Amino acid sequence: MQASGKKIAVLATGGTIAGRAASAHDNVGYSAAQMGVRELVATLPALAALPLVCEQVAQIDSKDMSFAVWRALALRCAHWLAQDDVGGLVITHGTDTLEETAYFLQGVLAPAKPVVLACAMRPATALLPDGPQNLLDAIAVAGTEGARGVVAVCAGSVHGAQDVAKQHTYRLDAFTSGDAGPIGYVEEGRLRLLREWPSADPAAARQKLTELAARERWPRVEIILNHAGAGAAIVQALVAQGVDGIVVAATGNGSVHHDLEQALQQARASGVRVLRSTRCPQGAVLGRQDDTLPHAGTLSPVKARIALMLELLDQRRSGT
């Protein structure tokens, strides 16, 4: 395995990689987040000689990911990234919200060191679990000289936080980077890099993390879906509840049903931020001259939500 010679911090949050089932033949009827990080690491003899430090940050099924866990995870990442003898981080995480956590951490850390999310599609008790190899590959990436930014490793592919998305419900190769393609591949413990790492700007990102850590309430941004017959009721209800922002998962190239679009325009007029993404799994929303609502470009609805949350936070900090 490649190694920078520095320590690698392994931060665990639970997920399928730490899951158990009653039968080795059951790959779907399991309970996530059952094994601790030290138990996971101890099952891999190849890691015994590596300088690892392990920490259990959370123990959840990632479908239950929360702002509180994000805050705790980001702060622990910041702590370990600040240690001179730590070369990179690995985060064990469930697959359901992995892409959201990756994008969030890139936004509030933008680290000059690698932060690598490792996951699994089968529980640790499976006849042929995929978690051990994914964890080994993630540690190899975290120990690669020159690596930086938040990435995810699954089935040998390395995906950047900006592009990674879960594309399949149960296959081992469940993630894609869409049009952008993966950053690289891990082959027998070594990284083959295909394109640039995510950008690093830890000083600027630190301001966002400091602000988030201090806030009891984060900006509330909700996602709604455009579809045949989409109407105004959900938007009106959200506005009445005091929502800060709305992301619409639009059809095609950001198209929105006229009734829903009218409601979104009224929400904007009342001070609610609105952003269009697309429910299409690949491609970007391309702007047109007659657009009445801003769009999120290449960001998926869940990532557009996080981007809007962080933007609203910046506005609150600056007083605009």
Contents of the next structure:
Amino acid sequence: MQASGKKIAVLATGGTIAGRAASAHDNVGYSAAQMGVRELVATLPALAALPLVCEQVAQIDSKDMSFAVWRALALRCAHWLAQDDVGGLVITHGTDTLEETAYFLQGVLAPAKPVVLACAMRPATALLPDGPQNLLDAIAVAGTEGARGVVAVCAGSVHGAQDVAKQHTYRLDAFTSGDAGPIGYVEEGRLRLLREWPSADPAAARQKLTELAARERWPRVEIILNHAGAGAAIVQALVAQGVDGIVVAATGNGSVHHDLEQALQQARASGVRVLRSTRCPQGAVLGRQDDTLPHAGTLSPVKARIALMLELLDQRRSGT
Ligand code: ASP
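Can you now output the form predicted in complex with aspartic acid (ASP)? The one shown was the form predicted on its own.
Expanding to the full complex; the earlier chain stays at the top.
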């Protein structure tokens, strides 16, 4: 893989990668989002020779991710992607909602250049922090000729926005691409590509982003869970609140308790969009002939929620 030699924009949003703890031995009792982007980049002398531009877009623990931060981040990404001398972007981000941000950005940017999320499981003050290597690897991917789409880099693996999911609460190799497997690996600063990059369609995505950016209120889609003893109450409460869509994290191959299913059908009849995904961490929901509710295929509940949100937005735009 060739390096593009173009500028890379590093956009920081916070997370553990920018976290600090009182003791170097403490990998859990730290505060995320403490170090600024310039300080982060300065911890890696190897980066001094590279053409980087840095911007602090937010400074949050990603568990607190909001639509306001997504809006700001997506717009800043669009700005930097439009610069001819910028070859790719790196976004430093917490691990907790990284997969949601990755999927959201792929949906509203579908970039022809690489947008690479970098993260860490240990704070920057740890005895052996993982953030610096992850950042270095992410910059290597962002600078790779021919790279495109939104991906995440963690512990040497490159995951696509569609498949990436946090699978572990503590280990450094915290992400998986499930059945699909990673897009590639970063080894000694070089990318070993295993399969296709996420698809690019920046022109279509730009319309979506323009629409989202202009909207005060984004469609409200909530996630509920199927489980033993699941019932109608939560669905009824959400419908009464005027929710636009409901994603159910169903059991197994998209199965839903009959009491909950009935409530979801009623919600649908009253105009609320309903989508079934599965609470199983691996595999897709496979359609059956007797399905009464649509399903989200391979999308996890959190990604199905974003997909539905963007779809609702599209519908409003086209007035259907
Ligand atoms: N709570 C942190 C965050 O998501 C966890 C991490 O970054 O690993 O910002």
